[in-house]
Partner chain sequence: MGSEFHASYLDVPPGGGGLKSWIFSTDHKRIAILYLISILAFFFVGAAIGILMRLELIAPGKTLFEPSTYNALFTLHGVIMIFLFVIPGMPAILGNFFLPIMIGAKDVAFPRLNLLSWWIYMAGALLAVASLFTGGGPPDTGWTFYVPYSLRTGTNVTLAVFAAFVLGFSSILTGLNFITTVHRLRAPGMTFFRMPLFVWAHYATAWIQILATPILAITLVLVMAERLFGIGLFDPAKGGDPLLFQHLFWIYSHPAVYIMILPPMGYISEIIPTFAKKRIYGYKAIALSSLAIAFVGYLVWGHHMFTSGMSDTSRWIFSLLTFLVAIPSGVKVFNWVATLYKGSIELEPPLVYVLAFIFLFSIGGLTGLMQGALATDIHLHDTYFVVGHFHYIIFGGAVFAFMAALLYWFPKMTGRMYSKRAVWVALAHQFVGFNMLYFSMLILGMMGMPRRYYDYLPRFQTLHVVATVGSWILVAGLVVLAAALLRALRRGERAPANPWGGVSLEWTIPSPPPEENFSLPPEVGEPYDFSKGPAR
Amino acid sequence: MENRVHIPAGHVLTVWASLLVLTAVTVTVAGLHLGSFSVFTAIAIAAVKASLVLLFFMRLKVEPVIFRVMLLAAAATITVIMALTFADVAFR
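Just the chain, alone, in the form predicted on its own, possible?
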């Protein structure tokens, strides 16, 4: 038998509302011309939204630690790849 941890509906609704607000912020920021900070702002907002989805909707918050460690390793790899790509484009 599996042990399922129940996340209260209030938390799920709060996260959902937060995702809607962050989506509105993303659209608003896209309309602003922030220059080189536009990409970094969009990536930061997307990272926060992805974290909320992973932690609450995919229930990573209540999973064993090994799953979180694997996620952090994947996120670190993607971060390094993106940083190297931005550095390559910046210094051409």
The other form holds:
Amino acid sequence: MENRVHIPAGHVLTVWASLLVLTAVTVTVAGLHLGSFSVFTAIAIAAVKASLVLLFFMRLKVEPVIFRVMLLAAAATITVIMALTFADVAFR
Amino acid sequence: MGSEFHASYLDVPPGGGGLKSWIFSTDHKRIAILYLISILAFFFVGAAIGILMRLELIAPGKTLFEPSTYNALFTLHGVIMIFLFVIPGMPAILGNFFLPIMIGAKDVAFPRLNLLSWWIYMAGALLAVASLFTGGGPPDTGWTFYVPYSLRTGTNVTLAVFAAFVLGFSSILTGLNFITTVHRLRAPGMTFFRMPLFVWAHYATAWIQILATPILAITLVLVMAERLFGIGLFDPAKGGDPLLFQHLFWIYSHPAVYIMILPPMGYISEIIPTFAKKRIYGYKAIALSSLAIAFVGYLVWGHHMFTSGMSDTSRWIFSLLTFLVAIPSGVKVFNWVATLYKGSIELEPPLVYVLAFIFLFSIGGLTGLMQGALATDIHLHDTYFVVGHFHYIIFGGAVFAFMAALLYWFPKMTGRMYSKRAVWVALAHQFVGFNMLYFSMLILGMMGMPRRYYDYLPRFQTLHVVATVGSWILVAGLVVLAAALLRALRRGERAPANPWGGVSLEWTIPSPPPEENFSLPPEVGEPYDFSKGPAR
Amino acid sequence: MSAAVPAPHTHRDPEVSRIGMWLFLLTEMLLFAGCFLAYAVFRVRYSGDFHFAAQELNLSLGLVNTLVLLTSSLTMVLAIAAMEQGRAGRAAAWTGATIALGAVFLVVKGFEWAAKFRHGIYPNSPALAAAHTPGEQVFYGLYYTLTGLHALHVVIGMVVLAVMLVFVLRAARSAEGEGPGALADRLENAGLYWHLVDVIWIFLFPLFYLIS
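The form predicted together with the partner chain is what I need now, so please give it after the form predicted on its own.
Starting with the chain above, the whole complex follows.
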């Protein structure tokens, strides 16, 4: 296929294994009763897992830059929406 | 252009003509015409409903309708004008026709998806119409579907909301198509900073369609889920939050205003240089200000909620951010005026419509600032002032720009020229009627006349009468314009390829354009370069 | 083909359809972002109630489903890789496996919902209103909305993959039809959608099952 760079099968399996390990980690950490910190870690771990899927399974890593820029635009939009809504909700 | 003979896109195709050759065509130009006809049909329905509302309001008390009918009418007027006319109309009609041609492409990136998005539009429109005659009758919530009333009313809100959801799909597909087209189908030599500002404006609009419409979709899904299953997220009795609805709704619906106004800003940026025969002033500033408006448009939705019970912190933040929108909008207006300065101006109909646009849009913009300021908004909120402001922006702004653009590109699209004298008559009526109608509303609002009311105090009557008479004059102007253009379709003189002396790529091909747009890859130079004379 | 309906792509450019697909995925992300926004607002307001309500969810079922979906993403990648190498039979097998894992996910989800329904916990139920605080009611409102919307996307993904499976099987049987390259491109786009469904679940899982 054209000039696309491929992600080797070995890497794919490694990514899958990492996803399983991270799932185990997030379940374990949730049991530790870290208080408000636990939400933060849960979301952080989820973000890492999502990035793995996006970069390797969905091949963002080998796509042209514009794909990542587009994703960033969506992420920025979501961040802005969240932040400004909390300008209301957090101070109401 | 090569010398070989090309069939125009309007000619009967070899496979046979008739309705089928239109409603199943994947040619972006034919799809644009489909949008033009269906969307303008809804515009005239919406305008007729507007006239009926004004007629009811000519005197206090009951004039023509019961209060419940009036509630249905203003809901219908809003739903039709917003979801069936301006939001799809501004990008999908002229954008479809000219965006591919202006970047030297043969079509959009996904022609079949383009046709599908028109079909989805028609399906959504049909559902919206069906909501009037089924279930509990026409919705009476206003086009905003505010909870908790929209959850409790027995009228057919569920279907109307579903119709808006379906229409959102159509809008998303158009946006997706335009972005991909701009990224992948530009002709050789057509760099981003050589694209006409029309294309930049549609590109920015397409991003709003992609990134904002889904938020409306989920909001409407939640309203439907609430009505069908009683989920409870917007219902205070179940721990829900009605203000969350308003946040979600305006997170879409404020950026949606820029879906309505950005493409018209693109039309203006094409028309002014052509009739001033001068390179546009501040090309990059205007191009980037489109993206800036698209972005800043996301930050200001809270100004629709100043009196909703939102936190004080968020009120001043949103008020401050609202003023930021004035910067990129101001950049555009000043650059347009600067382009006219010392140009060799030809006062042809499109340009005069643009001048009317600049006047009306400026009034709309300035009245917007009055409501962006927190303190004055407390007085003006939910009065006729808001209605007046909104119509100055969307009708005086977007729709006047659309009429300018239609007059500018009509010879290209149809190959015919219209009667300019009829256009002057139309514009004079429209301008006078418009200001009578909506300036009265601004004053009424300041005096304290609330919006959406069926009845009013006698002291408001004089201005209501002025407004109603204005609505007749305005509609007379619209009818004259429509008649002039329809007449031109049959009897107009043949239009040359480049009647106005424009320099963008659509003027290099015949009027009406051949089916394939270009037979050879077009030559692409610097944009708005009038030094070499009109495009040939 | 009549001239009114010109062939859309005479020159195939897979990047065009991939950009289109990604833009569509962005709209899906924004759709769920609206839900996550609602979740965040209520989570801050009712953090105690969310804590208690989440204890009633079945962590092991949620965990099983997480593993199922992550693995289905793997089989999807393997299906595309096989198709790119022109091995249609193998691609069909992996695509089938992906669909099957999606079905497993839905069955598990079905059991989970059914158990809740048996306890009278469903939207607008009398038991929910009587025995639960407003915060807990909102938690279940979000739970049903988000997992329901997600399950709907799983179903759509399975339908898309089933259609792709038909094409892949056809390619496996005969050398005719579109080349393996074009089919791999389409399978990849279908796969992108499937992975997105996985990404959303990656966030849903901790937000509902791991906050007790």
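Positions refer to the first chain, counted from 1. In this text, the rigid core denotes the largest set of C-alpha atoms whose superposition between the two forms falls within 1.5 Å. Since the model is a prediction, treat every value here as computed from it, not as a measurement.
Annotation: Cα of residue 82 displaced by at least 2 Å between the two forms, core superposition.
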